[in-house]
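First, one chain by itself: the form predicted on its own, in structure tokens.
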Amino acid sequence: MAKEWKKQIRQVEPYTPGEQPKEKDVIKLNTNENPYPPSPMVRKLLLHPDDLRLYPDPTAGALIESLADYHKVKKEQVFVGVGSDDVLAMAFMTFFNSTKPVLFPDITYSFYDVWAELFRIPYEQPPLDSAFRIRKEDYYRENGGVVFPNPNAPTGVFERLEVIEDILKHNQDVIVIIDEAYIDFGGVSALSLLDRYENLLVVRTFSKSRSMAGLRIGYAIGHPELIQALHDVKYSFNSYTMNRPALEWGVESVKDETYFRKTTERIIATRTWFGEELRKMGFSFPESKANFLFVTHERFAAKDIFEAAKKEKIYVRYFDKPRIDNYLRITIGTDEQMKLFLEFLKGYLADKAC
């Protein structure tokens, strides 16, 4: 007989994470890390043992700053969590609160749904076309609110600004909210619109470009009034959400422009490169304006590209989902990564075509 109190408790589908192995000399390219290390000004920076001791500054006054110098802001315009992650499901707290479903893609990042489903907000997907775009003609229609990674995670894809305004010009009575965790990688930014539209709110993170994957430091740039509503949400559970390694060196890793260029810049020639040699090897991709391709192949099985790799200690990411049951999100590295990954898939594809 099934207890009683199992009945109360919620039950989710959880994210299902990139696999972070344990075995060592591996290749890996599924999870979409930076390759390159953090700016050598974090590296630089010491931090004191006896600091630990004490409490972050709750406001986390000295990133919101710099953040909002360098995207040229108000203060009252950025607030930051403990990654993007964290800033989303704060959003998605604060502002999805209509019994009007939630609009965001069906191949889209897989954290939504989840989301969605914890907070128990109605949510629907309209599907991406056969390219991979989004029908910004799907966003018309009600709804309680729309979301969705431009580029696109997990196909790369780059939607112009002309269609983020479109899909803000229709939805102006819910928040829009962009999350730009690949921006830096190629595209453009939806932060040259917020000052025509209020109810537009973008995300972004430091775990990609600026190689902080493991500090966990996110922040969303918005209008005043939406910041503080964030804000209201934060604190009403937690104010010590940042600790103080994250702050000070967030800062730092601000500071440093130059060197954030050039590691993008370098993943971004290395991304083009990789992806010509994968044509020649007859797989095919969306332009990806990411750090990483989603790659498919003519002949054959991404599954079992995967599966082969990954006895080789390659790690790339495979989703068993419809629509996309065939396609890989290769991460991209070095170069020295990428030549490797190439060396196997030759060997792969000459041994399959026998």
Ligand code: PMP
Second form
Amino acid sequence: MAKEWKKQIRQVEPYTPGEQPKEKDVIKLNTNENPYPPSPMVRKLLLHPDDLRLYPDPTAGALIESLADYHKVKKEQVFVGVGSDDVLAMAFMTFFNSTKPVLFPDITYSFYDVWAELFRIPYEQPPLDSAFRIRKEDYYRENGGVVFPNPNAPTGVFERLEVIEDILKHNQDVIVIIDEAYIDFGGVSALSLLDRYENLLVVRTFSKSRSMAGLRIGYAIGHPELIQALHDVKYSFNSYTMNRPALEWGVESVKDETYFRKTTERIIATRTWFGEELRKMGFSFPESKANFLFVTHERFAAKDIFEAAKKEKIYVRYFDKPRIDNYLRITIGTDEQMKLFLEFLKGYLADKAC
Ligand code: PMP
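Given the form predicted on its own above, produce the structure of the same protein in the form predicted in complex with the named molecule.
Whole complex next, starting from this chain.
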């Protein structure tokens, strides 16, 4: 007999994160992690397990203060959460409450439609053009809010601030969220637009450029009224989202600008030479301002390369989705890792060509 209670269960199709292989010695280029360790200041700070008996500061005051100082904004303009996924989920719940559809591109971070479904938010996905660029005019229509990453994921394509500002100008009655998870790898932040657009929310993460994906810290910067609204929702949900180690290590990371710059610049340099090598082998990809490249080859199927690489313990990301099912998203690792991946590719292409 059908179980009556089943009807009460919320039906959702969850987001699928990239694989976290258990085996050792893998080259892991599939989840846009940073190949370098976090700042030595983070590694040096010893934490006291005894303190774990106490709840953390529910206001996350020290971390918020350090981020406010770093970005030269007021404390009232900063919200922190458990990775930017948590911040974005809160923001969807807080700001997207219209019967009109929220807009985000057809090719973008695949968590957006999951949250929209979870929170029953109507949405539409205007298609990117054939070069994977946003057509700003698509965002002139009536809507319940706008969200997209800049640089976009999984394409790595960065839209100039003029495009962001144009979209903001046409959408002053709704909240516009710019997800800057990858901004530190060569893009220009929309934070400078905050003074002029109080409906703008910029979301950031410690997971990529700060190399702390395992700690889970994300944050948002916006007008104090938006931040207050986010806090109200957070405190209606879970007062203690941020744990003690995250709060303490997070502050240390923000202090170390020199290391932060050194490692992001190294990743950008690796991206440049690795990209040139890929082009020589017949791969093409849109210009990336992120810590990954989104590549395709005219003659070799992405899915086959993905599977063959995995057999060699090299993990990259493949999305079996319309328009992008012949692309691989390759995270930029160390020079050494990228050299090994190129060696694999050379062997693979040579083998298939004969
Ligand atoms: N936004 C984008 C565009 C991403 O690619 C990711 C990483 N999966 C996130 C947000 C979430 O990152 P995190 O929760 O680790 O901050």
